[in-house]
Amino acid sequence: MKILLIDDEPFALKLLSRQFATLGFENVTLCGGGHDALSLLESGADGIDLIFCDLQMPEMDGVEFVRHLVRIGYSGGLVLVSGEDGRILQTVERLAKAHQLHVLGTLQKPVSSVELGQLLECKLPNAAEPFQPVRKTYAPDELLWAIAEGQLINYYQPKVDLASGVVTGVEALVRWQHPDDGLIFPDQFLSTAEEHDLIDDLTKTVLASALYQARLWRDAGLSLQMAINISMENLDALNFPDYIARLVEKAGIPLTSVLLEVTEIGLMKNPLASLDILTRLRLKHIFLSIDDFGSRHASLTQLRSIPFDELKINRTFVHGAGRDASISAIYMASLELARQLGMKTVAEGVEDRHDWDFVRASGCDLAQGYFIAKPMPAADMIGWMADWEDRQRDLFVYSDVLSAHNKWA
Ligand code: C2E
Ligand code: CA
């Protein structure tokens, strides 16, 4: 892994390069500014995999540098570093992501070795979710063929109860096991499915394997709620609730053990039909969750008019909320809103111990995220559950001792 560090402050550069050396990364190049870094990148002499860039640099600031990275078609990873207000970092992160750059995260200066280690551990290639610098798009025909050939498979990510540690359910997340390109993530084929009328076929495939898997786990004594992502495009046929209910009954599992996660309710093409469908799903006792709350197109009015059971707070308002007042303000407001509306709350994107302690202390009901488990193939679930049992001793006892101590502080 070749890493490039860019910062105009020699001391900051030296410090960061030491931290990398301690973490065992040896192939690190240092640059004192954006121009030098661009010359290096453009020369193509050194294939850089990962860039750490300071935002505040006199000759070329981080925003300008991001613009140049887009221009030269840089496809590696990017980490933004700054001593400025955390909101500036987040804004530049959003900007870089909107440009389709592969942003691995942000770090506040002075960079702590623990946070640097966590970021690298979470995002680098040896982790379960491979680092994919090259984004390829796929033609609709190829996707159609993949669906027909059974190349779409489900990974499952656990949701755990924050008070007890009990694993209450899993979320099915689709992957494409591509014969040549390996495991492909949904951001590389979902929009093709939605735009070319393949999303119903994709959803049917995901549903069928998820319900079958739920049945297998139930037979093995594991009653896990199965959450399935539903696209807005799936909600235009009035008989969708009957279709799902039939499938669930055929799988021989209770309707109450299925939950549908819906995003982008603000983009309903036909709001009346969607409302009809969502309400009938609830009447059939299938649970409904509003996904990615806070980030996409959900309006407060829709939240009131649709009978959701659960609200998932988007990971941008969870990860780092314990250390950033503006993130935590949005997180707490979402939590309170859900509580007032009688909905269960799920914190997505719990990535480290800080996030875990923060969401537990906030009184949120459930959590999901890399700190607990990455999405995994069904076959790995039983082994992970045994590990989770072991980890709970540390995760629960220690923070309970802390909160007992805080009561008297
Ligand atoms: P989502 O519903 O918000 O799912 C959570 C995404 O966040 C997943 O990405 C998951 O791998 C990732 N994630 C989980 N924990 C963490 C964490 O701690 N940190 C970070 N940074 N990420 C975390 P994935 O699997 O790539 O899915 C992306 C999106 O694709 C999903 O977002 C969902 O909207 C959509 N999707 C996935 N499977 C399906 C499907 O079967 N049908 C439909 N319609 N959409 C799907
Ligand atoms: Ca989801």
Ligand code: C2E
Contents of the next structure:
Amino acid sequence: MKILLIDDEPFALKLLSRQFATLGFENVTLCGGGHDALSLLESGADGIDLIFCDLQMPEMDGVEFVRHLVRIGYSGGLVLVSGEDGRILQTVERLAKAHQLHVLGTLQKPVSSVELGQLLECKLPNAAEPFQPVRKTYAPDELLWAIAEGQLINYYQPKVDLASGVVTGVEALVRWQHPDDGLIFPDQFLSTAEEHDLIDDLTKTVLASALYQARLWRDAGLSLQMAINISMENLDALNFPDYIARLVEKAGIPLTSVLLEVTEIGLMKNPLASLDILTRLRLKHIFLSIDDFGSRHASLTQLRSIPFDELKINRTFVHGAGRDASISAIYMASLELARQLGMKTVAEGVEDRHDWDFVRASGCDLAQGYFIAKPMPAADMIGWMADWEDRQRDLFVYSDVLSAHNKWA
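Switch from the form predicted together with the ligand to the form predicted alone and print that structure.
Since only the chain itself is given, any partners or molecules it might have are not part of what comes next.
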């Protein structure tokens, strides 16, 4: 692995290079500024797999450097380092990720050898192998063929009750089982579907499969609420509520066992049609959830106008909230708003034990995230639930002891 360290402070640069040497990374190049680093990258003489970049540099700051990385099409890993306010680090991290750069994380100066080692161990399990991110794009006719041939399949991610640990439902997440490229995630084909009028066909496929699976689980004695994402295009068709109701009744499951998740941005395209459609869905006793709350626009207006039953707090304001005061403040404000409006709350993006303990102590209703379970094929659900039964005992005993300690500390 070839690593590039960029910092205008010679001492900081030397110290970081020694920390890498101690961790066993020998192929490390040092640069005293962004211009020199760019010259090295643009020359193509040395393929760099991982960059550690300081944000506060006089000739070219980290934000400018990120912009140039995008321009030259850098595809390796990036770690941002700074002695500035942690919120600045987080903002630049979000900016770099929005540019589709592969950001491994951030480090606060002075860099701790322990934190550096943990970041590398967590993010680079195969550190000897260079990054090779591949993002293949697919033509509309390929996606249409995939829909027709039944190559789109659903994975399911559990949602659990934070008070009891009971699995209350799942979210259906579409995947493309490509005959040549393997399992393809929706970020590689959903935009194609939306841009080429295929989203309706895709949604119908997801719905039919999810409702059929819900019936199979119900017949097996497993009553789970099925959450399904719908697109902004679906909210333009005034007959959509009737279509959904017919599908649910055909599947032989209660209308109340279905929850439709709507992203905030999806409500902005045609507000009057959206209000008509979503209100009629609620009249049919199909539940509604506002997804990714806080990450889009017009959130408060939508909460006031539309009878949502559930609010999903975006993972940006969940993961790490217990360790970051600014994230925690936004999370708690979202939670309180939902409570005042009588809505259930879901914390999505619960990715580690810290997140779990934090959202449970906050009084949130439901949780979803990799710490609980990654999305899985339907066939794996029963086995996972048995494992969850064993695992949650330890989780709840520890959380309750911790809560009692904090209360009386």
